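Shown next as structure tokens: one chain only, the form predicted on its own.
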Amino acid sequence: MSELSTHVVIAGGGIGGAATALALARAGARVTLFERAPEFGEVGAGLQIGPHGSRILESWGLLDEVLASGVQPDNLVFRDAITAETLTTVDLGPRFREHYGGPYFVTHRSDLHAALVGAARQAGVELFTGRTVVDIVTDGPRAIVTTDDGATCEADVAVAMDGLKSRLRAKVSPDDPVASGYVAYRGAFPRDEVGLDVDLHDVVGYIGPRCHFIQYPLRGGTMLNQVAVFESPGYRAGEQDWGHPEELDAAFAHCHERVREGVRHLWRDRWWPMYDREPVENWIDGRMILLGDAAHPPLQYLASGAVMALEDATCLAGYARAGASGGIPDWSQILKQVNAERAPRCNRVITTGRMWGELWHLDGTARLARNELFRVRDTESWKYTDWLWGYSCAGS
């Protein structure tokens, strides 16, 4: 196919924005990206990438680079947070990789982000930091993009990837972020500083009443990444500042000593109240489309938020290539195709993620029933995971 004769502006330089810039630049488009932060970087700690993401990274020639700084765990292990009993295991070995066409791996958010930004820069993307896109309006076949310094630029299409709290989402939906009432604490430390006796070959999740706790290795096993999530009593009480550190230890006091010990090794100067958005069917306003967390921010339970942004990127670039005549994309049609392809997929991840979170946090007899269902799960079957990990965009 011929290279695209088109100019795309992207609002937001996180993982999704950088990935979309890279995918479009690889297709031959001229791409301009605006990031509001003074420099490129990702906050947070570890990130899980399923085979639906590793296949995309491989297609961009980035998988080996990202794996070099990551870890391929042997298993996903679910344990009861109160007893520490193993409930079920997902073997991530050769059979898994063959079935899904790629590995499941974990990496530091900043490592993945740096790889994407570096590749986008090498592909010729114009990258600007310290500039926030404050408005995008459509003028015939053009998108007029305004940044906070008062400057404007014109493009054939604009992609809004300005995150969960997207200001550009208001152009297609008046909704606000939805609080789950749960809050996440994270910590990523060198293993020799932590001193915990933990298995650094698996991703281990302890699921318990109103809380869960995740452990896995980073950077070749030299670091331990931990995530503690719990229902905030402050949120239930209607407090505005909820999820603060005073709630953390009490939230896990009923858990096994392994979990309680792990909770001691978390950052306590920052925390992440967990929000998503109600699913919406339309992401398009004229020559602008929402993608990434601006369009479909999920709760973290399916570990697919970053991968959905990678899927968005390869899907948009794929439909743009397929919908170009003489190298000129028909953006009005392409945006409709991408929206029609991606909205059902991403909205299913949002709603399933909410359900999965409820399942993890059951108490009483419901917890016991859940544990039994996990124990008797057919570990040879793919029927519950193919929809998530086996997906490929029809346009890519």
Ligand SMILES: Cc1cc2nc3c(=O)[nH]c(=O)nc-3n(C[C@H](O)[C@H](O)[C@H](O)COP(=O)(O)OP(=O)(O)OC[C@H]3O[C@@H](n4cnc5c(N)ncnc54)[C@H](O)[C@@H]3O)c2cc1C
Second form
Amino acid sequence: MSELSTHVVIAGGGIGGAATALALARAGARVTLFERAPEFGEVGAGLQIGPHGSRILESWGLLDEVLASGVQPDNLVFRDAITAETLTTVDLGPRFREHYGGPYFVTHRSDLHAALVGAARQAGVELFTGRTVVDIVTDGPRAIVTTDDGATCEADVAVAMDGLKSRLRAKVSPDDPVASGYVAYRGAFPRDEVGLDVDLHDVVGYIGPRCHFIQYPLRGGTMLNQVAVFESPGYRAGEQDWGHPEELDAAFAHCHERVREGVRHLWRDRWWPMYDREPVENWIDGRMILLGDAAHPPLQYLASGAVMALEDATCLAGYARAGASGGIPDWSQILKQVNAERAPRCNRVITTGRMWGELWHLDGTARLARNELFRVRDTESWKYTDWLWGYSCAGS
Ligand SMILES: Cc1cc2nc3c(=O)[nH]c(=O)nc-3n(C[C@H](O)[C@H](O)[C@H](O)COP(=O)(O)OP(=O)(O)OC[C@H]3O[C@@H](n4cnc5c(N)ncnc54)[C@H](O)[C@@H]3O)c2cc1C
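Please give the corresponding structure for the form predicted together with the named molecule, as opposed to the form predicted on its own shown earlier.
Below: every chain and molecule of the assembly, starting with the one above.
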């Protein structure tokens, strides 16, 4: 007998959609998920998950599985990209784990995604690939979901988790993604293949003028994951198609040798121009709610976009459980509660992410002042991170 007597359709099977499907199915809902891609999958790069995410994975019984293929780094280390001087560190050891109630870890995206999809499948979610959701309309208490094969599916509620370029977001807001002018290059390679002499116990971020470079281990330290981000001259010049590989080496030419060496080991056949969206307060259109990147895509500087989607999932399932009378959820009330709880939090991640990027990318005197602030930071204090890593959703 289902705990929740309800049917939910989810559009999008990324980390957010898979997590939401799992959380709702575990709460007893019947869940149908449509993914546009022919197969479930994720780009083969790394992901950092702070304790705000690991506590949720623990509550779903998935933390041990993802930790088994991941790495728990010793520290987050911030270095100046030009001098390679260590400016400040965050110790991720026992005191950190006790304070935040969970570990900080890094994982291969596909490992986390596969764990979520596998658990969702086991929980009975109806999973469809190769089906694009083209529309969701509300008819009284029903959400009518149309897919690109012309089929319609009726449910009590629909969750749109179709990512940064969400087509379903147009139902609540006419805005477009906002280009940051920065572009990311990634690379994840077997450590032996790369042959770089890097310390693979930490997440290391080199921050510099208009650029930064991140290194961390994956898969028990057998792989090196790297991300290089820089302001694209092509974007500044108004080019339509910006961020090409020719820009990459020049962007890091002024950086320390360790950074330049690392930059040689990135994929050059694909790159990710960085976009976010202006924060919006309302994510609801009748019986549909936007969540994950569709609702609140941040720039990646706080390493929390995927975790926001995990938080959305646990929050929605928590309010659905609490708002069900005799197993029947009052969806219009529940969607309002989730929107009210999540929008201030996720919008803060967007706006703080933008500021954090500005701070990392400073040049000249401002860079020197930033470095001094980082050097004198009280490394025993949590005052800058409690809001991010200490949060638990009221409804979960
Ligand atoms: C360089 C980089 C580094 C990052 N690092 C981190 C990090 O360290 N930690 C962190 O927490 N976050 C990080 N993020 C952010 C994180 O990747 C995203 O926030 C997260 O993946 C969003 O998940 P989502 O499921 O909401 O959206 P997506 O991952 O975009 O998934 C959307 C899914 O919907 C499908 N889809 C799209 N349209 C339709 C449709 N109409 N019908 C059906 N399916 C559809 C897509 O195929 C896709 O599978 C990073 C992002 C970038 C770019």
